[in-house]
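Below sits a lone chain in structure tokens, taken as the form predicted on its own.
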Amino acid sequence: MPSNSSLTIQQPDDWHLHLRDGDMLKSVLPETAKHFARAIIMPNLIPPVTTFDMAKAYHARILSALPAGMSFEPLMVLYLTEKTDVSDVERAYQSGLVKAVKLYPAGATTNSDSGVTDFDKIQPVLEKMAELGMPLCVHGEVVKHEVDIFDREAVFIDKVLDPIRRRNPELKVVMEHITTKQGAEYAREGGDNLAATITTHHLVINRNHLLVGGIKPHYYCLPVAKREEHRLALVEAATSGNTSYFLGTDSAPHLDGAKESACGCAGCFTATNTLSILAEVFDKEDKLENLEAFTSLNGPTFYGLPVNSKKITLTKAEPIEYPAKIETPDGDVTVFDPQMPLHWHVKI
């Protein structure tokens, strides 16, 4: 059991991370690498990372951007399209460099226009992935205009995800960034081949944070934050210690000008202060003993990877002041504001 003021855990990983590319990559990568040993790297660049060769090139750019003296392992992901080559997926996974394939319903989120519209066309890839034991990471929202944006996750589970899993019972699936009570329940009841990531910001905000008192663009993300009952269900799931859930921050940097615009980009940038926020959330629930499972143990177990050998220590003291923004050559990126004091300091 942790003490009231100190907690030592295995070093965490981030099982859903956006690093972008170029100058943005160089600016935000250190914010993750200072606390996390590894991260599943999202492939929705322009153009998307659709092939093994593109994944190798992106992997090299990430390592090249890593500051001297920092250690970090990017876990690469292929962007699934209706033209994805089965043999290329197999070659990528067997290389050890690529750990998963990402399913974006076309148009569901940032840079997802190359995603899937006809799910029958990806069946050969899914069958091969099931054979290999290669996880499928899923952005779980339908994109039909007639479906309310607050209902799109629940409808996706019923209309898309459950049929895919019934057709491919051996396929390992990660429901990424779940935001609903239905998502948490489905993940918990789905057996050993199903898991879900939960973001830092969805444990903290509900849709009031986005909409009450004016539109708050830095709380706009996809999937969008839901009602308070759903946030509470996510907190219960994350802090439970249940192996079905683990951390995927979905930390998604955008320049302030792109966020604070007439059509603002979706994404919350949480890499900088995630561990302090999570410790605060778990502490308030009196579940600090389960923080390590959520951040450091459940993810590697599901992906079939070793747990990190290095440890980190969090200590509770006077509130820590994180920077409000991260500077890039093209402008600032606003760091997620949890609207509560953060007492937990991270020491590697």
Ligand code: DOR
Given for the second form:
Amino acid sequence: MPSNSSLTIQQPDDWHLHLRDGDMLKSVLPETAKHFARAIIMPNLIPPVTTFDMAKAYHARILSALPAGMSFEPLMVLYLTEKTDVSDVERAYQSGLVKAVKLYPAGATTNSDSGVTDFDKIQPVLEKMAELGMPLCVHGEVVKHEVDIFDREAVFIDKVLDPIRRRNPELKVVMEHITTKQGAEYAREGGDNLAATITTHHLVINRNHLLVGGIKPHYYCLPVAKREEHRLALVEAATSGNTSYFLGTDSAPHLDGAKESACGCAGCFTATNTLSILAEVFDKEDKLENLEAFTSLNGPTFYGLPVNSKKITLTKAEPIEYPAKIETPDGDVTVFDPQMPLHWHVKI
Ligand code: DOR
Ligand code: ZN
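The form predicted in complex with this ligand is what I want next, because the block you gave corresponds to the form predicted on its own; please supply it.
Shown next: the complete complex, the earlier chain at its head.
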């Protein structure tokens, strides 16, 4: 059991992270690497990381952007298209460098235009992945115009995900960034081949935070935050210690100009203060003893990877002031504001 002012846990990983490329990559990578040992790196670059060769090249760019003295292991992901080559996926997975494939329904979110429209076309890749034990990371939202944006996750589970899983019962699936009680329930009841990541921000905000009293572009992300009852279901899931759930921050940097716009981009940037926020959330629920399962144990177990050997210590003290913004050569990126004092300091 943790004491009520200090907690030592195995070093966390982030099982869903956007690092981008170029100057943005250089600016945001240290924010993750200072706390996390590894992260699943999202492939929605322009152009997307669709092949093993592209993943190798991106992996090398990430490592060369890492400041001297920091260590970090990028876990690479291939972006699934209707043209993805089965043997390329197999080579990528067997190399050990690529850990998963990402399914974006075409048009669901940032840079998802090359994603999948006809799910029958990806069946040969899914069959090979099931055989290999390679996880499929799923952005679980339908994109049909007639489906309300707040219902898109629940409809996706019924109409797309469940049929895919019935057709491929051996396929390992990660429901990425779940935002609904339906998502939490489906993940919990899905057996050993199914898990869900939960972001930091979806544990903190509901749709009122986004919309009441003026629109808050830095709280806009996809899937969009839902009603309070859904946030509460996510908090219950994350803090339960249940192996079906683990942390995927979906920390997604955009320049302030692109967020604070008539057509603002989706994404919350939480890499900087995620661990302090999570400790605060778990502490409020009186569930600090389950923080390690969520941040450091359940993810590696699902992905079949070892737990990190280093430890980190969180200590409760006077509130920390994290920077409000991260500077990049092209402008600032706003750090997610949890609108609560953060008492938990992180020491590696
Ligand atoms: O809010 C989001 N931002 N959701 C996503 O699925 C993509 C991400 C991004 O790349 O900015
Ligand atoms: Zn994402």
